[in-house]
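Next up is one chain by itself, shown in C-alpha cells, the form predicted on its own.
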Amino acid sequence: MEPSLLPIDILDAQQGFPEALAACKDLDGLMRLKGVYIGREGSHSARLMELLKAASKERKRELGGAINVLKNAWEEALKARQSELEAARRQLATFGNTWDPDLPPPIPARGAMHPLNQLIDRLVDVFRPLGYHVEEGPEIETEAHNFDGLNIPADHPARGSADTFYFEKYPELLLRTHTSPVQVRTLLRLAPHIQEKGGIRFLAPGRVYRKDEIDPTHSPMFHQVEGMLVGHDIGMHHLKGTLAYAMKALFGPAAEVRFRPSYFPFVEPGCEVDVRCPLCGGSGCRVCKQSGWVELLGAGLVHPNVLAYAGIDSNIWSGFAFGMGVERIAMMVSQTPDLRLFFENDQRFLKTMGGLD
C-alpha cells in the first residue's frame, strides 16, 4: 500500500492500531475500539469511504485497493482479538468461580445517579434561572398529541410505521417519537391562564422512541430535552440569545455558537444550532467529522398552527421552541465513541462518567 495515498491522520491511526488493540483487555474496550476504527459513522473506515467518494476517477481504483487492504487488516485483527478475549472469559467462568468462606464479605458498591440523568439535571439547572420549570408527559402517546398538534401533515414520513412504534391492537396509540407532545399537552392545559401568567415557559425532558438500528450512534430509545417560551413579541433574537447563553453555560464562556436555517413542521422559521467542537477547537476531528462544528439541537419560532391548536391567538402571542438530544451531548463532553455504553450498566464505564455532574 502506497503511504502517500492516505491522509496523515489515517496513517497515524494505522500506526497506533496494534498498540491500541493490545491494550484491549476486555470485550467492552474492544467494542469501543471497533467503533473508532470500523464503526458505521464517525469511524476511520467511514472517513476513508468519504475520501473514496470524493476521489477522481483516475485515483479511485488505486485508492480503493489501498482502503480495502487497510479495512480488511483492521477487521481481521479485531475479530482475532475478540476470539481471544471470549476464550479468556469462558476460561475465567470455568475456573474463576471459587469462594473462600474465610474471606470477609465484599463491600457493596454505592449507588449513584446515571450519567444521562446527571446531564439532564445539569441542563435543567441551566434554564431554571431564566424562569423555566419542568413539565412531563406520558411515553405512550396519541397521534393527535405526537403529530396533529405539532402541525405535522398526515402524509409526513415520520408518521409511517417504518419510523414510529405503533401498538398493533391500539393503532391510534404509539411510543412518542420526541418530547414535543409535552408541549402540546402543556399549551392545552395552560392556554386558559396564559393572560394571567403573562406567558408560558417550560422544559420537557424524557425518553423517546424511534425505529433505528442499534449502532455506536443510534438507538431505538434515547433522551431529549425540549423547551418552549410563549410571550408577547417573541422573535428570533430572543431564541438566539437564550440558546447562546445555554451553550456557553454548558461548554464555557468561550463556546462559539452558529445558527443555520432548517425546516421543522412545528416552527417557522426553523434553524439548527451548532457549537464549535470543544474537543478539537474547530481544527477538525472524528467527533465533528472534520467540520469543526457539532450539531446539537433544532429550534425555531413556534408555528401559528401549533398555537391555534391549543386555542392561543397567534396575533397576540408568539414564541420559540428548541429540542436537543441528551446522548449526543453526553458523547461529546465525555469523548465516548459508542452510545451503547450508556445503557450497558458497566460500573467501570459509569464511574468514569462522574465528571458529567
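Bear in mind that the values here come from a model prediction, so they are computed numbers and not experimental data. Positions refer to the first chain, counted from 1. We call the rigid core the largest set of C-alpha positions that still match within 1.5 Å between the two forms. What changes on going to the form predicted together with its partner chain:
Relative to the superposed core, His303 undergoes a Cα shift smaller than 2 Å between these two forms. In this overlay on the rigid core, Gln347 has a C-alpha that sits less than 2 Å away from its partner position between these two forms. Core-aligned CA deviation for Glu62 between these two forms: 2 Å or greater.
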Given for the second form:
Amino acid sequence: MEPSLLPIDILDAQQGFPEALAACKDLDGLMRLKGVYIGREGSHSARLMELLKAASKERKRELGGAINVLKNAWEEALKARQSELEAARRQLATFGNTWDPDLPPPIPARGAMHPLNQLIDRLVDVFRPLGYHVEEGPEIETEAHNFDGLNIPADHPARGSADTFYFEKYPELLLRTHTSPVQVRTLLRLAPHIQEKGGIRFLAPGRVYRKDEIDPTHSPMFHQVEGMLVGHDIGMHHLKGTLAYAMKALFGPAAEVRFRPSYFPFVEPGCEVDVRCPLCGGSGCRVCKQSGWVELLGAGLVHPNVLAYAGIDSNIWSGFAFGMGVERIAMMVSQTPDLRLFFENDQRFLKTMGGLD
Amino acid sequence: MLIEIKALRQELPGLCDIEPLALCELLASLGFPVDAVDTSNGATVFEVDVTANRGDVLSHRGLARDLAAKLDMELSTLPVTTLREGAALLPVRLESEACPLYATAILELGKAQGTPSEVQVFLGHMGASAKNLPPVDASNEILHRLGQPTHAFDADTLQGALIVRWAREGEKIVTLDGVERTLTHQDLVIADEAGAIALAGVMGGDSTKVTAATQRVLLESAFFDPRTVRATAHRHNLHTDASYRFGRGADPAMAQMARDLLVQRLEAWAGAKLVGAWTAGAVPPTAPPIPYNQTLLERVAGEPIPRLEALALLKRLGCQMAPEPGCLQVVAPSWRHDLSIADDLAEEILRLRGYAKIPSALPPLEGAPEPLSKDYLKRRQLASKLAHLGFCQTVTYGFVDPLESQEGNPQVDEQAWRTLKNPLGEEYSLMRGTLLRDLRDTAALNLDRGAREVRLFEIAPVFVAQPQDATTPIRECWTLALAWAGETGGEDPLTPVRKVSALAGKSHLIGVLKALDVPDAAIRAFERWPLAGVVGGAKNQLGWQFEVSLEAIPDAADRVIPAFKAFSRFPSVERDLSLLVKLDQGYRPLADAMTAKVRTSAREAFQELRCVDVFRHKSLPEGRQAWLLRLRFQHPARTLTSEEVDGWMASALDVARSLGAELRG
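Form predicted on its own already given; the form predicted together with its partner chain follows:
Below is the entire complex, every chain and molecule, led by the chain shown above.
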C-alpha cells in the first residue's frame, strides 16, 4: 500500500500509536485511547470511514483494504493491551484480598496476679496434699488474740505502741502483728470438735502490720503465711518432715532444710528453719551470703500454754506451728532489690513478677 | 552481743583448737547465729544474735558455759578469792521485792594507776571506750566477761543510808548521760537519804558518779527483777548494757562473786584498800523443780533417747536432779530463768544433741481434710479471671490519708472510729473505707510513668465502723475494685486507638464486671465511675473505676459440673431492626418494653434482644440517632415460620413506635 493513500494526520496517528498504547497504565486511559482511535464518532477510524465513503469507486477498493489493515491492527493492539491491564487489575485485587500474617497481630491484654498473692496461692497448693485448708482472721485484732493467747508476756516490747498500731477509740484493738492470732481463733473454734475432727491442720495467710518505717527492707504492712497442725504425739520430726516436703515442693527436689534452735514465746521447742539456697544450690552466693543456706521461717512445737488457752489438753494433743514472711521469700527468690516495689504497683513490675497462673 | 574470741577462749580453753568459722557453725547450732565477724582491730570479734529468753549467755562466760555443755568441756576456774564480809558500814534497806539481793563494798582508792592496757583494748572491742577510771572500766569489763552488771558510786557523795525503793511519782534524777528524768512509782531506784541516785539496773546518777577526783567508792552488785528493769528502760527509752542483761535475767548467784572480782581488780589496778564488804538481802529462792518426763522427751524428739544420755546432758547444763518417789525432779541452775516446764528440758536436750539429729517424718493424717473456704476460693478465682482479662492485681497498704478519703465519703465522724492512735504519720492514719483512692493513685502513677493503658484491680478488706456493735466495732469487708485508664488499642493495624476515658469507655469496664458475674443491680447502684486524678501535674479524667463488695459476687458453684440444661436443636432466627430514636432515649426502657412485649407473644421462642450498633451522624434527622437492634428467636421444639417471626418483629416495632422511635428508612 502506498502511504500517500492516507492523509498525513492519520499517518501521524499511526506512527504515534505504539507509544500512546504503551503510555496507558490503566484501563481508563486505555478506554480514552480506544475512543480516539476506533471510537464510533470522531475517532481516527470514523474519519477514515468518511474518507472511504467519499472516495471514488476505483479508489474505494484500494483504500478500503488499507483502512481495514490499519483498523484491525489498532483493534488487536488495544484488545491485547486491555487484557494485559485487566490481568494486572485482577492481580491487584488478589493482593488486596490477602493479609500479611507477619503484621503485628492484636494480642489479648495480659494482666497479672500480684506476685505476693501468687506465692501465697502456691503455698496453699503445696500444703493442700497434706490436708491443710485455709483459715483466715481479721486484720483488726484484740490484744487477747494477738498476744495473750500466744503466751506473749504482758510486758513484751512488741506490745508497745512503738511496735504495734492501736486504735484511737478502742484501746483493746490493734492491727495484728502476725498471722498467729488465727491460730488462737481457730484453736478456740475447733477445740470442742477436735476429737471428732481427728486434730487440726491449716494454713493461715494474710496481711499483717508492724510499726516499721518504709524503706527498702521494711514495710508497715506485709504478708505472712502461718501453718499449724495439732494431733496425737506430734514431735519435732513431724515438723521437719512436713517442712522438708514443702520446701521440696516449692523449690524443687534438691531443697533441703536445716533446723537451728531459736525462741518464740508460742512454741517450745522453737527453731529457725533454713533451706539450702535455692539460687546457688548451696555452693554459696550473694543471696545466702556464701553460707549456702537462707533463713526462711520460724517454727516449733505449739507451746502447752497456747493449747491450754484454747482449752485443749496438752497431755493428749500436741502440735507444731510455723510462720513465714511472704515478702521475704518473694524477694529472696526473685532477687527484687527493694521491698517497696511490691507495694508501688508499677504495671511493668507486676507483669514481670506476677503473671497468670 | 559482741564476743571477742580471745576472751571467750580464756573462759573455755578447749575452744583454742576450734577455728573461728567452725565456731560460728557451732554457735548457730546452739541457737546463737553469728551475724557478723569483725577482724579489723587485730582481734576476732563476733556479733552474736541471742534470743530474748537467754539472758544467761549475754557474756563471754555465759556463752562459754553453753559451749562447754555442748562440747562437754570444762570452763576455766574464775580467779576469785571470796571476800570475808563484815558488818554493814552503811545501812542498806531493800524496800522492794524487785531487789532481793544487794552486795556492796567500800574501798579507798590509792594513787590512781589506771586501767591495764589489755582491758582498755578489750573494752574497745566491746564497743565501749575505756574511761581510764578503774572503777568504771573494771565494772564494764566484768559486765562483758561475766554478764553481771555492777556499779560504782563515789562514796563521799552519798548521804546517809542506801535505800532500794520505788521512786516517788514525779521524782527527778539526772542520769549519767546528763538527762534529767522524771520517774514514776513503777521505777525502781537506788536512793540515799537525799533522793534517787541511780535507776536500778539501768543507769547510775550523775551526782554520785565516779570521777578522777573520787577517793572512796561504794560498789553495787545486785539482782534486780527483769520485768521492772525492762519496764523502766522502756519507759525512759534508756537501753543500756546493764538494762539489757538485768532485763533478760541476770544470775543472782553471780552478784557476790562479781563484787569480789571487782574489788580484786580495784586493788590491783588502783591500789585500792577494802574498807568493808557486806550484803543486804539474800539470793532469791530457785524456781520450783521441773518434773522430768521421758515420754514427752521422746515424743518431742521423735525417737528414743536413753534416759541416762538425757540426764547427762541436763547435768552438763548445770541442772541438778532431785529424785523423788516416782518422779525425777530437775532443778534448773540459777542462771537459767527460761527453764520452767518439761518441754523446756526436752528442747535443751535436743539442742545439745543437735537439731540436725532430729529425724524427719510426715505426721499421719488423723482426720479428713477440710475443703478450702469459699471466700478464699472466690478471691483466688476472681484474681485469676481478672488477670486473664488483662488486669494487674495491686497490693496497697490498708491505711490512708484521712483528708483525701473524704471526697465521696463525707462522714468525717464515722472516720474517727477507724483512726489509728499511733500511725506512722498522718497520711497513714485512717483504715480505709474504700480501695478506689489507692487504685486511682496507682493508675495515675503508672500513667505518669508513661503507661499507655492501665488496668488494675485490688482485692482487699475495707473497714466499716459500726460503733454500736460492741463485739465487732470495725467490720472488715472484702472488696474488689477495678480501674481502667489511658487509651486502649493502637498497638496493631486491626485495633484502633480508643480513649478509655471517653464516655463509651465505661462500657469496657461494665463488660468486665459482667464477665465476673457482678449482678446488674450492684453495677447500677454504683455511683463513683469516673476515675480522675493528677497526671503530669494536671487534673484529668483518666478512665473508669468500680468497687464492689465480694459478698455481692456469687460464690463458685457447689457442683463440679452444673446441672444439665436442655438447649434447642432447631434453627435460630436473627432479625435486625434499625430504629431512629431520640438522642435522649434511654436504652434500657426501650429494650425492656420491647422485650416484655415480644416475650408475651413469642414466649419460649424469644431468646434475646440487644443493640449491636449505635450510629450518630449529621446525615440523620436532627435530634435523632440510629440504633440497630438484633432480636434472636429459637423455639425449643420446632422450626419457626417466617410469618410468626414477622409478627413478633412487627409487635416489637409497635412498642418502639409507641415510645417515639421510628423505623429508619
